[in-house]
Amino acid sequence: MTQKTKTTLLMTRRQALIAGSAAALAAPLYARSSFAQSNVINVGVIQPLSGANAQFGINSRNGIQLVADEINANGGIAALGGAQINLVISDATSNPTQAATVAQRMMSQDNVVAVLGAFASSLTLAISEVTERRRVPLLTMSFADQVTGRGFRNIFQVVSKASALGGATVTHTRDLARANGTEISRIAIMYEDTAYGTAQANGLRNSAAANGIEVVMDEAYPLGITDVSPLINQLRRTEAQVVFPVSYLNDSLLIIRNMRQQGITTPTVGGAAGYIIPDFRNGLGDLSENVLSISPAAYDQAPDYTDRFRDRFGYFMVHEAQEHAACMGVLASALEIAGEANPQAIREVLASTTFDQGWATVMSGGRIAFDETGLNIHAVPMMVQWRGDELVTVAPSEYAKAEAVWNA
Amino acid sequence: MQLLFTLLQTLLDGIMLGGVYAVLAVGLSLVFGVMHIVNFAHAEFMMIGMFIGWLCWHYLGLDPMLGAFVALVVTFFFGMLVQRFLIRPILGAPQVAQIFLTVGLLFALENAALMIMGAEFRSVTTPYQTQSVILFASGPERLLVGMDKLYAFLMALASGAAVWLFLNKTRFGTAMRATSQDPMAAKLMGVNTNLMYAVAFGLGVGVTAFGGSVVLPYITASPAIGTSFAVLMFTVVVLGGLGSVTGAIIGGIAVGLIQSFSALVLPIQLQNLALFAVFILTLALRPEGLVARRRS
Amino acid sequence: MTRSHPLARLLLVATIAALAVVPLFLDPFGYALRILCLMLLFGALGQAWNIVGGLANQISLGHAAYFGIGAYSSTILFGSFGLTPILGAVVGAVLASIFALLLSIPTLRLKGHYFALATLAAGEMARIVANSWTSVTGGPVGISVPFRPEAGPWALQFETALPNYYLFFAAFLIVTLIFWRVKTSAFGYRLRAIKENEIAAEVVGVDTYRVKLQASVLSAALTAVLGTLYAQFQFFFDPDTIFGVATISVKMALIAILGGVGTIFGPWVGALVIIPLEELANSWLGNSLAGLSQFTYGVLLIVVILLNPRGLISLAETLRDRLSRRNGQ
């Protein structure tokens, strides 16, 4: 491996001699000088900042943001010699051949020690192709279970696995029934067919046939669907007792207005995305009073980290920048560690760590650790429930900070 | 009994969806009509309009019914003057170049949207979103109509027929015609071709526009909105035949038909494969689409 | 191209050089080869395009399905079989050429813009197919091809990107060799005299349903072989990217176009400057305010064809024509 190191150090010497005759192809692509003074370390974040997920990505860019200009503020990594942490930040449209061509970019040019990004699981999994083959690390929040499943050594998912998440669901909801005198034996889902609809839906399938639960609707519908009348028409005929819509904030405010007309009165458990975004509440009103969703993370378990969100952007942390900000506080401590900005030396400690300070305290559990897959063991989905304009943890019990309402 | 309440509701979900579909899809068959130009961009003058609606709902309190109407007058004058500066200059290019201009201008609008508006889903919130009729009950059955679709229906009906009289009641709509039929004869007997054109596109993205505020209290408005409207929208208008008013309106009505009754037999997920599959056949078979405009 | 300049032949002559040797030179995990790799592939699919759009001027804008058909056949059989992709990339030509077959039942007799929305149509459909098929296809979450490099050449998969360059290098200088043949051939002339007057060249006796039929299904399978191609380069997609609307049907179209629909190195100037054009706004303006960077590529096209509705490469000829009016004086 030393080896290919020095090879790729050689290359890059020729290459610098052959870069005249490229430059007709590549000019543009050398356009953009890139840090090589030693007291800066290149960070790569890819984000979707267009297309149908900019919202996400822009959220995630803001948490990482936050972070990195906390630790230059505070002196840069000490154990670097004060080295300031500068951000890369591309855009990785919502095409994941863009992504790994991003990625490609900040590794040859940038010379990145690490890549955050990218939301979407399609975007993160056509990443991670590329940054396994070069040996840099990889910190995620997306939650599809291929993420981690693939036996790549350079991946970090700090999020709980989508089958996970949708397994919680329907536990913490079987509990909180439970705990209100309800036994729920009927459950309905309808779940958008993409990559984090499908995937959640099948930890939920999965999740009420170890419960003994029947799921008495289970139905896919395509993503941007201008009608939902025919699955509440659905819905309506079935004798469900809980309903799990995981959906996009488009298709969630047109499932819960269209339930309110067909006057069904169902408890409405939502898969996390579009129903912890502050644009739910905003597009609801107080019809999202009460809602449930699940969360990979929850802003309220550490507030003295995400108020810092909400006093610089101007309004609650959501999940995905606070877990990315977890990524951000998780790399830091990983560089004051190692000591070195060697990609490799990172990915030794990341495997090896456990990291319970500044803002990787700040995911369930307080601390993050990444078993040999590379998936953080001490993530736990959290419940949580709307009360006015905020989002408040219910389950599971030992991080409730309120008491759940369970309208049935 | 049941089955009979299901395709009662389901024809009646159809129609609604459809009325819908149609008042968005009106504007997109004008310009073809008159201009014979795909536009890919259309959909987007959508999105402008459903941002346009939700602007005069949060500033001014329009309720976004009323905001149609201003997002009708913008976006017609904004039209205008993107006929002039992008569309003339094209209009005699080939074909190819026509398309992928107007995909240059998807691009463009949907991300100037992106940095004006921000990415955040835009959603208003009106009493009747929530409230439905009921049209008829019998113990545990009932049609319903939510009010939502009801009024965007009511209204989408309304601007057709406003453009049907404005093409072949008025004498400007007898010229505009006279115009997409033969723009030689037209230009010899008077008729200003260019304004001609500049009004149907205005026109065309306007109602488009109205259309996008009126579906605003159930589809909520982002920047990328209008990419996953405009296949839908083409799907249509072929489906009715390019460049009629009652062929949007039948194409419109006939597509919301194929996807709620679609869901009857096919699980909902594939509702988009029954219709593709539908338009593939009918201009297989009907290429003229399913009104056939009488030809000069 | 019947007079070929004998400085656009030296050109010629120097680029295909160019492109085989200054790709040694370069990092071979880098950045610049894999943007080489994405020009030259895109290149190849622009002249795909070119065989049944620019010859025929039937405008498809459903190319994806073929690609994509093309990308999951080698795929899935390389993951459950473990069939060689270069046997895969077989079938999946076979399977595009029944899919062009079947699809050319309901829309080769259609014109123009009808043509142009029921291949869209087709291609969203084997798009929705792709994702709800879960238990082939994997469904929405994509698929990965899997990385075993110790299988040798015969998984098509290499260490670097360097293997990868020469391969979709091959495949660019096939297809466009493949283009040049037809183009000057019975059969091209058959073709264009579809384009220019579809009734005349039926009065005249060419069987036009059979030519067209003929011309799809080459594209088809030239396509789905560039699908392989690319999941062996970027081994994971996911069937919003693979059947894409933006990302391939309509780039495969405007790389053809925006050089110049129709001619031999239309294709070659589409992906040369489509493809870095995408990268500058995207690498210069993908860190600023968020749409940005899209908002300028989109710009930049409508000002290529305001400036230019019949593609770049007539820039060129305008310029050879008056260079050798010139000399003739």
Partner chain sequence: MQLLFTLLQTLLDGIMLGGVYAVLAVGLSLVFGVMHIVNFAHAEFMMIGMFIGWLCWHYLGLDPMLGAFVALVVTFFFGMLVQRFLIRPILGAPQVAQIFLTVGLLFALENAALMIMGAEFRSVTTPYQTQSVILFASGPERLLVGMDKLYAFLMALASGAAVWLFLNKTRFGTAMRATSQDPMAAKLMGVNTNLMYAVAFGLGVGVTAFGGSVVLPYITASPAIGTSFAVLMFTVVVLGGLGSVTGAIIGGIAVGLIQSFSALVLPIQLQNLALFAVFILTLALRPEGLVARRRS
The other form holds:
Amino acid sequence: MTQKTKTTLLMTRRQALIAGSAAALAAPLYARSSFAQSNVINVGVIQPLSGANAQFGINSRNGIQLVADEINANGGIAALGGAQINLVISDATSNPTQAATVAQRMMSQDNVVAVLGAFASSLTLAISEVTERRRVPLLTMSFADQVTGRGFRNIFQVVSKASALGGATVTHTRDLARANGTEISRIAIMYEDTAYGTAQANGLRNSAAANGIEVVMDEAYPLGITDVSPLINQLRRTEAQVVFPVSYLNDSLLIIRNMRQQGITTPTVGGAAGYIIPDFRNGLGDLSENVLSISPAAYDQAPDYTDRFRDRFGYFMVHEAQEHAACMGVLASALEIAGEANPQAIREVLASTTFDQGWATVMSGGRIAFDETGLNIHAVPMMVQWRGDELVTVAPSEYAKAEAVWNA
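For comparison with the form predicted together with its partner chain, provide the form predicted alone.
Chain alone follows, minus partners and molecules.
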């Protein structure tokens, strides 16, 4: 298929809630949802359901489960005779080797038409080596530039790549500071040293140079660091006007807590991941107030959809759940268009279609279309800020739901 196609996936709020209350969560490690119908479509889900990134994986699984249940409650895939979505869920255990192993097992045993996953870029990169060899589409919200930078034909990245997120982090911050009468000229960068952190830090660095901003601290640290005191002590010795930490949850809690306990009130702008989930607020309490972060998507942009997640799971729809939900919605639409549960037919639809209905609209930019590398060309990095127990979009201006609080 070469012509861009628009698809519609209709569902009512009432049906979604019925589906949400009826469905059971899939168990960790390796599980299959069971259906009475024999007409099912197996969709692989690989997430870190244990280990350091388990909460992100659980959030991601919840987003996928919500949409799959809605699809099934609304009659399944109509073009395939009402076929039901059957999620084959596997635990990557926050380990790239394990992620590749379970992906290989899915390819060999489960006849999956596509794979969704796997939050952390290091896991997704490992999985993609398997799916590319098997010519099975992999839909992901992982950030790293390498995800769509290796010439693979079967990978589709619904979010902005990490370097673009890093670049937007600097420009959004500059604009927010200027709106409050401050010109940013010196910044500090600290980042965890996996594919996600290094790519995003590179975007921060390049954007700072392009905007004439001096980077007065530029430090990598190992993922899962237990003592951030050297980083914070180094930050204290700089005259940075803003600090940009790029980290997963445990690291983000340590960094912010250590900064605030030492009286460092420098405006802080996180690199998504650990900075924009409820666990961040729960772990820091009032210390999280007014912390800013870049985000590939924001739940306040599409409340008609994202409130369904809150209703079912009891917390706001975090970005990884939102983006994985979009992946599931796009895959369902691709199945409707392809009219067959064939991975390569699905791949051709994904590569040639603009998805602007249903769950695709929860992504920043309001639609999803992939370029020749598999990158979503409509993705827009958002800046969000903690206000009590909620995140609110504060940039860019056309998407902002409130003015930023700037504590220079």
